[in-house]
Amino acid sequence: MGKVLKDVVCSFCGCLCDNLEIAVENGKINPVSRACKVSISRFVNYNKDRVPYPMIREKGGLVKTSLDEAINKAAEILSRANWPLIYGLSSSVCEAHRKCVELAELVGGVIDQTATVCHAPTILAFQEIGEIHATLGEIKNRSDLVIFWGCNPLDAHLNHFVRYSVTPKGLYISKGRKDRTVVAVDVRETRTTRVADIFLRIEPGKDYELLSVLRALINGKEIDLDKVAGVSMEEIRELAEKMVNCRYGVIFFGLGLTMSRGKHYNVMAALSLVRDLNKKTRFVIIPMRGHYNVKGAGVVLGWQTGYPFAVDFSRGYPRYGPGEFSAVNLLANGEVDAALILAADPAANFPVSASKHLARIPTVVIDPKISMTSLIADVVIPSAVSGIEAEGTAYRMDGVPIRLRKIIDPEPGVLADSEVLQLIIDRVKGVR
């Protein structure tokens, strides 16, 4: 007999939506409910491409080995390195988390996550500036100006239009989508600015320049320009007149700002805005995170080590060095001797050299599923996959953790990735 869960939480993006309902029937998920399509194709599809049993790598292959033997081979290669490298982390659950800072003090090595190529720069511009935030809920209750920037969420997160920012209804929001504007700024035109009702389409690498003229004009100076950004200044004299006369006003903002020229200057320019709206308005600004515990992964580096990405152990505390102890900075200057990734692909996206270096040095995957990174490992550990197979804690993009559940059993020998994790940890502190 088969039975319908309720209120699952969705472990894909950074919306971690958590109303799904999921049906089971003799071990097996079918068809789900209130999910985007990216959702059900994962709840559906969580058992293909998958790991089948532990791996090392003999005479140039791998090969299968039991689960004893692949973490004593993975203790073994982390307990010799020099001055390995743990990285991954946010597509896993924060149980995880902090067993990787444990184990990366245990080793002397250092610990980066996957925030390092994509909101960074955001991070480093929080330090500097500080963050003005609010909680989805809040913006699905009260925002009447939502700002796209440098994202594309109607393909990147499906569920976001509906469930927190442009159509749902809100405790002041009784209409919807007409009581809302919808802004997008990007350069080039998506999904998303098709739907939206003003589109500014900037110049590449411009961000910073439009930014500091709508702070200029939001702070009564004049502007003697014709463009700027490619922007004419009637169109930015509108946006910059919306920001400041909406009851409740919200950027969500995306790599197009922390990846293209600037960096996190760019981000910086976008807080400094928001700091000077709410002078005269309320105004929150929103990165949009990608792997669905990306938020968590830098939270618990930095509850555990005082720093959320980047952290070296090697003289046996925590030091910080955003470039100098970045995974990629690492891998491709050749620095490290070995890693350990946990759920992510650094083979597949890195740069050329980096992940050349990868494939050179003893490397441990632990991840659910087949990835290019677990074909050049050395170690290939299954394990179970979080909000379906097991069960922990994830934070949402706007820093709520939420609790994912675990609604089906894994194949038998498959653990969470904390339970391995604790196992190459206490088999490292035997071998040393």
Contents of the next structure:
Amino acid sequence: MGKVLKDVVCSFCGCLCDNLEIAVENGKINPVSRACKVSISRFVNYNKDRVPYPMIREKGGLVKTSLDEAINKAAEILSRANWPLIYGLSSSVCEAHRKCVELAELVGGVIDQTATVCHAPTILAFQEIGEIHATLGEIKNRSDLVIFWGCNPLDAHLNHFVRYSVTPKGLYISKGRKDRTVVAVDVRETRTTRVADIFLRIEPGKDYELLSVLRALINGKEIDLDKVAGVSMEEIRELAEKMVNCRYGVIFFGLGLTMSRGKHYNVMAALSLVRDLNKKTRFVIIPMRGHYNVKGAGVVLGWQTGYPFAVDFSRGYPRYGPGEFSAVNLLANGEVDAALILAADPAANFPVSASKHLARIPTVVIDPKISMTSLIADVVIPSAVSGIEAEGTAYRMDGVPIRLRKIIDPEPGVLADSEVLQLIIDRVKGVR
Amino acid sequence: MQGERVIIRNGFVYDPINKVNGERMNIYIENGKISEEFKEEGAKVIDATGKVVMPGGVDIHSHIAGKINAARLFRPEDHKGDVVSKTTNTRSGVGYSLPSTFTTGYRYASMGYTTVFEPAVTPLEARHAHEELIDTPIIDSGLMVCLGNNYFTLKYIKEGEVEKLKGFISWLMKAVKGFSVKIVNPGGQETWKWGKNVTSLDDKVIGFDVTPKEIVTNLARVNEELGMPHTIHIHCNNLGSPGNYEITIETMDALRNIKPVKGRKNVVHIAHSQFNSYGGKTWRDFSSGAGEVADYINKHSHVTTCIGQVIFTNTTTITSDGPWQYRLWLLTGNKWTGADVELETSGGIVPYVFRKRNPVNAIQWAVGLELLLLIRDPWRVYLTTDHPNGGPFTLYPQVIGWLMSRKSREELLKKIHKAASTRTQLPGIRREYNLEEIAIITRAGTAKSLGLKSKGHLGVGADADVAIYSFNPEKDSTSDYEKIVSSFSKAAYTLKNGEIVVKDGEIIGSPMGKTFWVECKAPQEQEIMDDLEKTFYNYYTVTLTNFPVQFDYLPLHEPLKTMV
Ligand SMILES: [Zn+2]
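Structure of the form predicted together with its partner chain, given the form predicted on its own:
The next block holds the full complex; its first chain is the one shown before.
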């Protein structure tokens, strides 16, 4: 029997559950308890599909090379480029993010992170309106009205219900689930909507309308309509009443809101609604962040550059340009001439025009695992899996920083992301 | 630096702790510390002839790490006009009221500051503040930990378990690597989590049946019995509101009979008292209450205070005072961000412009100066802007100018709303600060209040943190506002641990700063372990195992012992 580690942190999704029990024996990891099924698979399969060794492209194919040679080649690519892109970050730790910003500054490139393709509208709306926020423990301890809008935690954040939002008992929620009203707003039925007390099924692309009408109602305005967004006014009025009369309400929202028609206007409507509700009661709003450290990427960029994503250093100082300096646009428009991808898979997720350009330009990939992007890269450097083979900091979706632990040694010679990046930085400084 | 020897020759030295007042003398540095005199051979010599030499500046209250990051992310419009390019030895960044971490370190150093304390860290996010300090170069720092609304504070006071409260604070300071006890709107943040506030010292905190008065008196007593190097540090109730000078005086008076730890006389530091020294009953009859507050402080030695001076500029308010930030949103209509942290704090951010023609803003500006000028003992009043709340720290030299030059104050009074002249005492105040007093309110006094023996002075053994300013007290007029501002904005030299980090206001060296924290060892810690485990399991969402901040986050640090 191997050793059983307690209170291990799961580095999969933005929930960052930190109470897992994990057994480690002969290089195998087995979650014993509290891990969700996605988390179990991450731990059990951590050693599958690994990048076996450093590789560089020669005569059209990726061939094995030494770490030193791979670092040399990466440094050369980034140094020679006029305007390189550094992208990814959200599935690595803050210690690596810090190095990514330093490298972007050093080579005068652009740095962008995966929020650019998921919660960028949330960030833009936050900068416009503000966000009345809380840590997840306040939801557990106080929330008697929990609204899931355009998100489906029962499929995407599996432990969210039991750890934070629906079933747990808290300081002022002595009966757990019974003390809460759960509302789901979505365009389709999901596992989450099925367990909600109230489900408002709205027409696709009509979130803005519904949020605006709710806001008008809670601000005491008369609305002379029968239906909004396919929902009857009666149901909408009932929800508005519940919002005003709860003690501590929360809206959790996901890509159903940020990525549907209206994008950041939708989020602005949601943030304004929640803000105004604070004139009547207490109400907060929390975006459901996907990758385990996408929040941390924004935090690190914030303290080093002042901006959360899409930051350009070509003038020697940070410039913020959502859209202008967003990875997808820069690639689709063919503006960047080299790329370093850390722990992300844009070749698989980006629009074809963007991934085609990525395949054309010299690209460096740092990743523990084989990805689509690694297959089109010119340099592939394997790294340790953060939270399993390497320690480091990650930020939960609500902004709480948690230290990921190393629970098993990586293969000899495999370094943490931040160590690989430091070697590239040192080499770039030497090359110049 | 190790092994290196430096002589700062022939400057006018202001070292108030060692009673040196503008005498021309040499300062000797060896191994990063101030040393006894040695022979010049092999030493680096800095000619300070015709210049002022002071210990490196010590800021007692400036929001530089942690919560301020949400404000950076919130306000891209704040940065765009104030960008900082990379150089061969410095990182790039942005200002203005919310400078990025590297820029924060550089800008403090270029003003001759070498130590800056972050005054509002919520325990659950202490790890974040420490991460930012790693990326804040040159300056040494420490974190004040918000405890005035903490679940354990409220619970133990309610249960009358003061010894357990002592155990909790002792444990917590080690767990989060914290420096001192901060109290923000005692009881008000917890009450805000139900949408309400506390407005008198005898209001009850919802859910806990304790009062702000009980919170501050118990925390003060525990703080002194633990022997913390710094006193409790309070952001009082009703901050920012008309008539709040009364609750400020009541708060100070409630603490009058707390017995200070052996070795100091003070038991409380009132933070940014400018924001808590207002008269009047409404915004219409808003006036200064600085006279009353200064009078109380003059008559009572148990209080120190920093000012939170207002400067006419576009800045950002960011506090842990959730209900106040909500009110400021209602007042201004500016964008508002709020944040509740489980079992610990609430808080918020609202951008704000202090305008010369706005009567309230004009009075606020005058109130800060009144306090600085009416409080007679410079050892108990310190220069801050509550960065960035009253204005960015980069504008401290303007405040120094107004304090030293009566003429400059009078000229500005003419340009701003007349309420500053009619509803405050400022126009009648003749006092002008001298350089020794400036040295006290910006470094010697703050270092003393923080209990830092190695800072704020140039005696043998002190850290060789030194600021040299191009101001000649024999030639330059102390009422020359422009000269004062330019001299204190860009130090001729700043030395950190004996290393020259700034020359002519430019950064030439960028060593990492260290973090001070206090290593308490109260035996009562043993009594609270069960409570900790239960509370973390039931009410926190982070396990007790994963809560403490590892030493990985403090690459350079100095644990201080308690005074008992
Ligand atoms: Zn403050």
